[in-house]
Amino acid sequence: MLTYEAKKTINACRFCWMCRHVCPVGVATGKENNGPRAKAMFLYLNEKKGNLEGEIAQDLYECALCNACAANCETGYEPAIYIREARANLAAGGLVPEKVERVIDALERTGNVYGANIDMQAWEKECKKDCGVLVYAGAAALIKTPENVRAFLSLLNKAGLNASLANANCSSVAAEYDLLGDVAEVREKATKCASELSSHGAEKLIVLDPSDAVMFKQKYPAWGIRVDMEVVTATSFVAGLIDAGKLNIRRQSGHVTYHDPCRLARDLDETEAARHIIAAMGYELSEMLESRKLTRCCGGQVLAAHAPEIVEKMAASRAEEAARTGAEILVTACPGCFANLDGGEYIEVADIFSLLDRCT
């Protein structure tokens, strides 16, 4: 069953082609089935005739939920609403595609889509305990880009701040929410995560991954779940350190471009903090055509876990766009984006905190 809001959005989207050119998955694959309109049409037919879920399940999961469609919708509809609800129905009915089911199983076993166990004891050696600042790095950063986590912690140390690192096995449920939708199980795990984070007694929670930040700053409050500390993105926090004169930055020369993480730019409406950091380093910035809220998603880690061939195409297209700016470095502020993007022989890809750490 779909909610009234989902059905209303489906009825609007099934007649409309206006966002097909901005869907990064559809552009990468060239498949009409990957666009929001096709998904809406499938779900409309399913409501009318039934028994179509198994056939359309794969298409419903071939979506990064990046909200490019919603950001470009003149009438204000959000296809992610019906896509998440449909995924919840597929999971409840045992109709999830096999390769997606493997990812869900890994998530249930380990708390992350990689099926990897994170050794938090090893990380605790690099952090202080009982600090006023708690860093939530997230599974993507700790597993796929640990060097970027170390660079961020190094920046805090150089700014005279001690920080604790939150247990990444305490899932923010960003991945669960994308894969399973808004269901009781997901909310229960979110409540446990909020309780564990709040137990640290820190005054501030700095969130490295924008996907996690969206959960803590938007979805948790919407669900009535409270994290008992101020939640800030890593980029906005570091930009504040720069404004406060806490970091001694050696200005660099060179030409960079910046990839706005979709969750940061569109969901959290944050686009300028990273640009402020880049300017403080002295780099010349050339913008890509698809930047800020019009940014193009490079896949995300949930989609990459079960459809790496699609994400590879999405990320390659984004790197090519970056190279066309003439920049030497493609900078990003998201662990998942950094893990996906590969500039090949055309452009270097750099994490913004690792780049800044080298300049301080």
Contents of the next structure:
Amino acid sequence: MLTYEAKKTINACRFCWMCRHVCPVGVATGKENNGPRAKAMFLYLNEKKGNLEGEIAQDLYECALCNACAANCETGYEPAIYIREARANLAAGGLVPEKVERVIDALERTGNVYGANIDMQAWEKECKKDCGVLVYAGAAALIKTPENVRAFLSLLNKAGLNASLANANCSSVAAEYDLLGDVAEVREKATKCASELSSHGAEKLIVLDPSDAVMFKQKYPAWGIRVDMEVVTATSFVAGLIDAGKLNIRRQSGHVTYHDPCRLARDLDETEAARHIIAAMGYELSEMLESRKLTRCCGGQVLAAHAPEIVEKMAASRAEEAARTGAEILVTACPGCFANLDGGEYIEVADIFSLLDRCT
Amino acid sequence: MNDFLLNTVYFELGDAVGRENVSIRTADKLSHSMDYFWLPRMYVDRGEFPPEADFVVYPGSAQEVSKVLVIANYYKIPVYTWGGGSGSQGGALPVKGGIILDTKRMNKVLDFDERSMTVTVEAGMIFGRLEWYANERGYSLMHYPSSINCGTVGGFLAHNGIGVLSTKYGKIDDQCLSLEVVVPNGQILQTSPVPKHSSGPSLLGVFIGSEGTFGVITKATFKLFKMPEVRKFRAFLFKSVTDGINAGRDLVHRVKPSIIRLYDEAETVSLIRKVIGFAKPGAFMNVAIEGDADNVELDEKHMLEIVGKYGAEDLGADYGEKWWESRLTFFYPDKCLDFPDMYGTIDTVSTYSNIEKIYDAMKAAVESFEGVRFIAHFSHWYEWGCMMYDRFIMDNPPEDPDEAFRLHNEIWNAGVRAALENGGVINDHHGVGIKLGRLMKEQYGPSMEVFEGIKEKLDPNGIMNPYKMGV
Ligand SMILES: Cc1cc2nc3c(=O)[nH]c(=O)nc-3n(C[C@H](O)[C@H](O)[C@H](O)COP(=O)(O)OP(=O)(O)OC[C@H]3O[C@@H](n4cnc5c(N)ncnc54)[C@H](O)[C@@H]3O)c2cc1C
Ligand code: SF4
Ligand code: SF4
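Switch from the form predicted on its own to the form predicted in complex with the partner chain and print that structure.
In what comes next, the whole complex appears, and the chain from above leads the way.
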């Protein structure tokens, strides 16, 4: 079953090729199915004729839900609507492809797509009580790039803030929402997470991963779930610290480019805070053509968990674009992006907070 | 194809391009069964499945394309080269089963030569992304079709496509300098390194516009242009299409605008209300001139002299500037022609002496079908003639797919024959495909032998894109 909204969007996309050039999956793989047109055509025929779901399941998961298509769409359609709904239907019908099913199992077991138990003991010193500021680093940051989390906390410390790290085993449900759609089980988990975070009694929740920030700032309120704190993205919070003169920055020389995280730029409409931080460090910034709201997704962590071969291509293609600017360093502002982009052959990658921590 | 043979070929194709780049999955076959042609879309709209291929192959290089063609040639299996699938003539449809050869994995820029102002690119790159690549360096290919983001380099070459700036910068065959093409026996051919020479006839001309019926284009070199210092728009209202056409001809000869778009009375009625706020009869024209500021100033003076001579009313720059900004908007859903309508673009090109005759004849032919209306504008102007971009539209076509199919083809036959009888051609820039293949002999008569001879020599087993382009 698809909603009216999903069917209307499918009707538009099924015969439309106009946004295919911005689909980061299609651009990287060259596959005709990686983009909205093919998915909409499949779902349309499935509605009309039925019995196609098992055949098209894999294709419905080969999407990073990055909304580049929606941002390009001059009519304002949003393919993510039908893609999420179709995924919910696949899950309900037991038709999820095996490699995706493994990730969903991991998520259900551990609260993260890696299936890893995050050892919060290792962060014991950072998990404090009665702090005004709570930092939600998210599973990707704690598992994939812990050094960047430490750098971020060190920055807060240098700014004289008493901040605590939140328990990352409490999932924001960003990954669950992407893989399972808007279903009761996902909302229940979100409610649990919101109440656990609220129980800290902090005033501010700083969110490192834009995927989590989208949940707390947009999806939870839409679902009527309250987090009793002001939710702020890490980039805008740190830009604010700089404006308030809380950080003593030694200006650097060097030439960088910046990869806008898709959910930060497009869903949260935040593109300038990170640029402000980069300017404050003194770096020369060269922009990629696909920047700000036009940014090209590097794949994200959910897709990387079940289709690493695709994300490898997406990240390499994005890093190559970054290198074309002539910059020496590609700056990222999202733990998932850093994990995907770091270590490639084209350009050195640095996390924005680690860079800043080094020069404060 | 029986399962045994299917498995045999599947295995060999996997060997040639890597197992992950060959598919026999339903989803891959389905997505390659419908292009922008109205008929397969009508099938899907009605819940029917258009014909599917047996295999979908994504080669990564000319060498891999060569291996695929050798296999196909041995087993005598049809090969349909598929770029973006945005073609409107059913050119890439796998109507006879066989192999879809999707080129989009071949998507790299290979050389960017600023000294010669050329760029060499693999044929599967989406054209809009190539344009972005050039823009990063301050250049442009000046090929701006409305489907720039839908189609591939190879697809535009295969249909000899055209963009909105063509009056100044040419059609894609004016912009392409050389090609690499793989032919069915597996040979990788190169055209001459540069297009202007006296070293035999142009090989480029053999392959540009050949719609995947002779071979697979794998690489192309194009001209680069510097971005113009200024691009200025101006709109005019002529009393008649005849005045507009004569003015357009004079503009090409004296000013060389990048854009001239002249609308017939029917299209003018709806456009002009938007421009001046009320209806006024006539023929609306939008012109762009571009280049260095001082040259453009002089061009503007000459342009005003010319349109003044034909009694045009000057409507200023606003319309053109807004049109340029939103030129792709009209191709997005809810803003473009779409189902349930039946429609088609019967674009053709002819001399200034013939183009109005064609307009009259085609309008009469197409509107003789009950419930069908006809609109047209003239864009892409040459020293000798211009292109007519016309459309037929039917609001309530038959629901039954077979009935709709027949009526659709009847209207096309009538429209294209009206062009052919009055000095026009089957098509200007969308190509022939399976949609118009049957009419090729009517245009070319015995000259078809030239194409048939080339086909016979390069593709003796007839594996390349069967039933397309009339060969
Ligand atoms: C919204 C919209 C607007 C359009 N506007 C324009 C316009 O302004 N100007 C214009 O010219 N066209 C326009 N078109 C038509 C279409 O985009 C062009 O015909 C384009 O050339 C098709 O390219 P493609 O890569 O999608 O080719 P496909 O549809 O995949 O294939 C088209 C034909 O080319 C052959 N082919 C593809 N690649 C190769 C190759 N590498 N080697 C050999 N043969 C190959 C195929 O076999 C087939 O016969 C428009 C289409 C749409 C959907
Ligand atoms: S999102 Fe818009 S541009 Fe993209 S396929 Fe759908 S309708 Fe077309
Ligand atoms: S959401 Fe992103 S990955 Fe998914 S179809 Fe749209 S552009 Fe492609």
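In this text, the rigid core denotes the largest set of C-alpha atoms whose superposition between the two forms falls within 1.5 Å. The structure displayed is predicted, hence computed values, not measured ones. Residue numbers count along the first chain shown, from 1.
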Self-check item: Exceeds or equals 2 Å, Cα of W17 between the two forms, core fit
Solution: no
Quiz item: What's the distance in angstrom the Cα of G343 travels between the two forms, core superposed?
Solution: 5.6
